[in-house]
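Next up is one chain by itself, shown in structure tokens, the form predicted alone.
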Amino acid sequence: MIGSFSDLDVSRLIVRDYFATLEQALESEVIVVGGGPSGLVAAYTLAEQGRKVVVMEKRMTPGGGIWGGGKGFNRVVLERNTAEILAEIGCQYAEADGYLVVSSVGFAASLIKKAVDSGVILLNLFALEDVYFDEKRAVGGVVVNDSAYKQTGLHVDPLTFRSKLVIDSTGHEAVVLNCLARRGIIALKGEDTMNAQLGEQGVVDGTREVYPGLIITGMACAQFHGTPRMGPIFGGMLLSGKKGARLATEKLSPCTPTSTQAR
């Protein structure tokens, strides 16, 4: 026998725990918009430093473009210089022809687990509506809604989450960047055609703070700088996430971990 239980208790426990976490997430040091590879790497790297980090992902499952591999074949390729990061997240790989080949499912799952285990607050089904500007007109947070409301076009007012920095890791869609572009604050060049070598290097080189309070990583860099896309090779994404975390650390004040951050 599985034992007796109450349906009401199950619901009560879910609601109680989730909304306690949600309240914590309202104010943080870094909000990462987009739970793809560069965003998850940036998030767990910062969280391991004791930073309070929130990842917002509009889909049910984080992992970005990893899951499908190349053309639905659930394998992806990475450069050899990312082996240390793969070991860091506990992802197995095979070496072949000078590259690292991984299961896309195992790769995505390892990144997600690493982020959660590091103390990242991960909120899925959160869709960005806008950015929040602080009193100095720097990006100081985001305005978000439920993904289902966005998809069905329902008019439901959003909520504001504050942070010291925002990282746009929303990939090809460059959602945060587009909030600024539609106001004429920045201009996006749009990603170029596929070229893995130039695309990978362009993503890493293009990881930077492009507006006060806003750092870009991953394919959002290609959208901003006009560099090529690269297909199912992901080393540049991981390295971009590490660089984004380093830039965020340089911008933030010295970290004093709290019991909440170290949970």
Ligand code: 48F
Second form
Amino acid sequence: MIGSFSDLDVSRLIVRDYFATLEQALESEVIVVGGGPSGLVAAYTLAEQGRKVVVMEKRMTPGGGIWGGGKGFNRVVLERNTAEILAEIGCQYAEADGYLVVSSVGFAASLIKKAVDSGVILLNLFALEDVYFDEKRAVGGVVVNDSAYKQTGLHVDPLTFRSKLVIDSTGHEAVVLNCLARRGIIALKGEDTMNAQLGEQGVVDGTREVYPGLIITGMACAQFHGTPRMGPIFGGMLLSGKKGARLATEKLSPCTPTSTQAR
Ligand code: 48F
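Would you generate the structure of this protein in the form predicted together with the named molecule, following the form predicted alone above?
First the chain shown before, then all remaining chains and molecules of the complex.
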């Protein structure tokens, strides 16, 4: 027999818990925009170091381009040197012909679970509308809205969230970069045609701080540097996330107990 409960209690518990988290998210050390593979890896790596990290994802489900596998066939391939990261997130893989093959569904789910368990504040249905500049004109946060408002074209004013660093992990859309590009602050070369070998290396090499306060990971790097796109091979995304986290750590001041407690 299921216990007795009240519908109002259910609503109250959701509102209380969600809005307490939302208030925490207003000021953080790192905002990762886009919850694809590179963004989730950067986020959980930083959170595991005790950093206060917020991921904002415009869709209902984080995981980005992983879910669809290759042409809807739900498998993706990774380079062998990412086996350690797959083990870290608890994702099973098979070795074949010198590569690692995973279920795209299991891979996405493992990454999401790892991020949540590491203490990342995950805000889905949050769509980036603009960047926020701090007093030195460095990127110091984001301006976001509800994804549904953006889709329906309703005019609702957005909210501002502050952070010490922003990571653009929005993949092919390169949304944060485009906020700067449309104002002529930076220029994007646009990704080149498919070449997995060059594309994977280009994404890792291209993971950088490209403007004060803004680090880029994943396919946003290809949009910025003009390196090739690639198909459903994902090792570069994971390594880019790791590099993005390392660059962020180098920029941030040493971790204090408060940054962990604040979460
Ligand atoms: O595209 P995505 O998976 O980014 P990634 O980490 O990985 C790329 C690969 O998936 C794949 C590939 C590898 O072979 O080429 O494409 O570079 O994830 C980007 C995430 O950003 C979200 C989007 O929904 C996706 O989950 N996103 C895009 N625009 C916004 C956004 C926005 N305006 N606000 C918030 N999230």
